[in-house]
Amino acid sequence: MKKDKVNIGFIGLGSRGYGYLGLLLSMPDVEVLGVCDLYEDRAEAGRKLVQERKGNNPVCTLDYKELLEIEEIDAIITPSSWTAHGEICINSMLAGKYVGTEVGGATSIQQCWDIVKTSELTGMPCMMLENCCYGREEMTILNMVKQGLFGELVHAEGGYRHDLRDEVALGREKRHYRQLNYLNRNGEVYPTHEIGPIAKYLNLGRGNRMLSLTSTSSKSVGINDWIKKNKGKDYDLYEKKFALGDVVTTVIKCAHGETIVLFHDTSLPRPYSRGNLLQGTNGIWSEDKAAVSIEGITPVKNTWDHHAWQPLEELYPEYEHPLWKQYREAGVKAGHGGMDYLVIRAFITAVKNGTDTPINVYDTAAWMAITTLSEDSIAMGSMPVAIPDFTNGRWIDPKPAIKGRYCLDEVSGESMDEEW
């Protein structure tokens, strides 16, 4: 039964979880119940935007538990830590509410394969809120796939290369949880803003698959020595050393013989770039150069070099994804260039339409794994390790895809929400 409005939960109020809140609090067919952080005054100004922005006094906790005890609430949001997810996805499905959970690795195989099994159990989806599924420029690259302008894909590349010096260093006075991680975990610990985007081009879970991955790390220097030139030498990070490699590498190998190559790059100077790129036998797609270049289509400039760039801006009058054209016209919404609004109004339409969310709970299993997966690889010197096949099967002979505006299987113009 579809319902007019839905009632959420918000679990996590950091500077990432008070925007996606601001975003929700927006939207008129959304009520916000409850609020829960593990800090009093991040709880309290999350209760005091739902009382501004919507009048009503929400729930307000620092146990997130109280809130899945509260009948009212569909679904549950949870921008919460890294290492923090799988409980909550786990306890929220458990407790009958859909979940959307903020991106971030796991911390083990086996809690993947928990949040599965709990989905499969109850019946309850569980979406990883990939904003980058929803950017402009990679749905109109999956539109183009779609339509199969690359021909067959062969590679596809991706990275999180982001100058996050001042913010893992300073991580105990932002309250922020990477410190710890890059303290003491070494892999590829956020990989789902590339695998997100790939695996919905290379049709990953819906007939193809990932097998496995070899992950290598650098040497770990960048956050120390920010910190070196930064702080003082009473300082108690100053020798302190941090096990994040500054560069870790990931390749994947998939079941119909693509490539995928992850980067994961923060410790060190460097401007922002999530380095998309994408060949197939027909052409590339890069997103560095925000160009593409595709026979027949991309302009052949003279007669010895048929293949030069062209930039995609010129192509998206015809191949801009049907979302996008009715995002902007109905006027693009704030949070990275509006997909944060994207992604959480998918997740919104699958609970009031009582669906599967357009990033399944094998979506989520299956990316989350590679920070755990390539934590071992590295730690046994590079080794290959295999990726579990968490639909057990199911992706050579998948369920069809749930249609409308936010799918990210097939590109469909259809709306299954007037909503923005």
Contents of the next structure:
2 protein chains.
Amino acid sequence: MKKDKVNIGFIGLGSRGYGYLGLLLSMPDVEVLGVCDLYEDRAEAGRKLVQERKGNNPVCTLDYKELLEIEEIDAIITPSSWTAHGEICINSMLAGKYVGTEVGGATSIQQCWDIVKTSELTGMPCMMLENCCYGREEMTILNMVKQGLFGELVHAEGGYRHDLRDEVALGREKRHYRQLNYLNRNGEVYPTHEIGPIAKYLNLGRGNRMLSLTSTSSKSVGINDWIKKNKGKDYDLYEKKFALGDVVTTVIKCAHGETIVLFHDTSLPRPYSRGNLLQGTNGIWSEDKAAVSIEGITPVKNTWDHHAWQPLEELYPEYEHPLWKQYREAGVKAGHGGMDYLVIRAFITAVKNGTDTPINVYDTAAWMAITTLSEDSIAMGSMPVAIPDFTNGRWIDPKPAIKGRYCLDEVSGESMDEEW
Amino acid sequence: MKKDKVNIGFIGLGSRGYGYLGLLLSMPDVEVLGVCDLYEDRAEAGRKLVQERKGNNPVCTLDYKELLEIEEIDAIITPSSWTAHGEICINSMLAGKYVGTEVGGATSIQQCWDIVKTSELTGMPCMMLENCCYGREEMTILNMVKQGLFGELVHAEGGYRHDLRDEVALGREKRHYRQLNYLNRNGEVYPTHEIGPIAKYLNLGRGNRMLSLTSTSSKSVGINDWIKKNKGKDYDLYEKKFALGDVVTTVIKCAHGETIVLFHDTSLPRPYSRGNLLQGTNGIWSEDKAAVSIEGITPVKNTWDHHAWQPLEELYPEYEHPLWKQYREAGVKAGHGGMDYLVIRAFITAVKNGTDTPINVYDTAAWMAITTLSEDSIAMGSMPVAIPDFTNGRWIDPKPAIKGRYCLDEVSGESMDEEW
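Complement to the form predicted on its own: the form predicted together with a further copy of the same chain:
Starting with the chain above, the whole complex follows.
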């Protein structure tokens, strides 16, 4: 049953996709049999890259459905635009392929159900390739959570806090889908870099789940301000109103009483941060402090508030996640500090072994759903909205058997495979 | 009309009140003619302190209304319990006294209206003594905001993030009112350390106002966990359920589209932070980073995200608020890094000059209202609730004339008085 090699069809060759393709092509157990983009030059650049690196001449097309007809392709990987992911996932599973989809939110709850139901119908897994689940910091924190260092978890925060004004304002020139999204939609359009790791800390889908959310949007002035400062009155978007609020705050309540706060914050000048914060009855982690404070571990300073921050760096020797230790010993490979490599390996390993993916279709659907539900809440003046249970009740089991395959309780495979 | 001395009646002599009284007694233009507490030993300790420091023997009572009958008293200062502030404010104004109330939230919207209407009826000001409005960092940021360094403001965050588990768990032994509040109420019970300074940045009540909020509470497990770790099974609160969620998140929307996020977070272990964050079209301030990033000022590092943090310390020489410069030159006096001194001086100065207080009754009511509205929202599953306009429309004027007195657009008097 196990495969020695995985044959990939690759859909979406913007700058993120092109980089991802290069990473895939560095893996000896991966072949790329087809590449696709809506832009001919991008598709051709992908084809050329495959030929240079692997020697084979992949099918090169502007219509992704042509790739789905190639029987030898085991899996589709799609760093396409946010609004294209859903359809590509569904059609790929219907064609009998594993799917790994780049991050992004859903445009309707029906779309999330369709993804789930298609996976259940076809037996094909659908994994959101959420690289931040594989970050060194995030995995180390996960390891500490599993060992009980934070006590009972109570509250988590995260954000995508990243100045993308130029990418959005110049979206057409850069052929980037963010611009059309920002011009037309108002919601938490990019929640998964935070909600992914947080879902793993809180065991969402494995004994816990998200129940409801509210979402609130600030005014939208940041992109226009950037255009005024950098492009001048002749720029055709000079007076154009962007629908997306500069800062969108989403507050989620979970079945066991935990709260999660997400910030989408990409239209104002600021240094990058994913703003992670995690609090339990025994301690706290703050990404912005690059530190934790854990009772019984962090030295108590003799101050009036009895707590101090301790650099996370000091805890790596003891608490770094085993996968990351193994990975660093093998030499960090590539992409966003290694997490791109790890998330793709987790996907490829699942395809080779014929198992479910560690981020499963229920995770994928639930995380994507935040976007469309946030749009709904904002449209209704921050009304609370219910978050569907895409497992139809199976989440109450901490190790739910789903179609005969167990979900792993870690974000990775059990261990690194021999290729590494 | 101007007074050389101010005669104070002082209500509430817990540890905060006792410290505050000592500070007042250090001021040569202040006399304390009466002291009051519900506990006789506390009232007596206050009386003794006045006699030691000033030589006079103040009226000492367990019934604050006795102080209101003393005609020579110009102003009441009340660091009493949260649930007592409202009534004391109202009765003091009815007796013709200025009122300075310690921070704390309201228990009903009607109470806020009663405070406002009593002030309008009697002409007596009611100032929340929100010391954080006078913090060196907060005032410097205010000064930078007024000079336009942040551009158009869009989003603010703040919190009261302070491990108070022992104070709450031992509340009865310590005779601290927090315990009964935490046992019974679930909401943003202590919003003003953040909302006060933020209100000043955003000109709330002076051309802007808060429109609505949602509030979401996490589970309540932190205090019980502390009791289990520190007191054992015989402690009578061992199995007692606390109503207050460990982390309460409140999201406020303002008339001009700004968002404000508040965190109440006092039942879990963590280092202290007020978690201030302020974002505009031109820059950001983060308290946790102790830094800003301002376009055109902060050096651009040649990194992929084009922004860096710059320690706020570097900007003090140019942007420190004039009041603070003056104050430091005179020698920082006392209490929470000087801000207690400054907030009391602002109040005393208003009483001496017979002017309105810089934090006026509309500010006081609006900030207190967050608490009861947050309780409402949580009780209804995070439903959005409207925030009343306690000015009845006068907020649309950036310098609203209120009963013939102009509100100052700074948090302080125009300058320090000669006593300093």
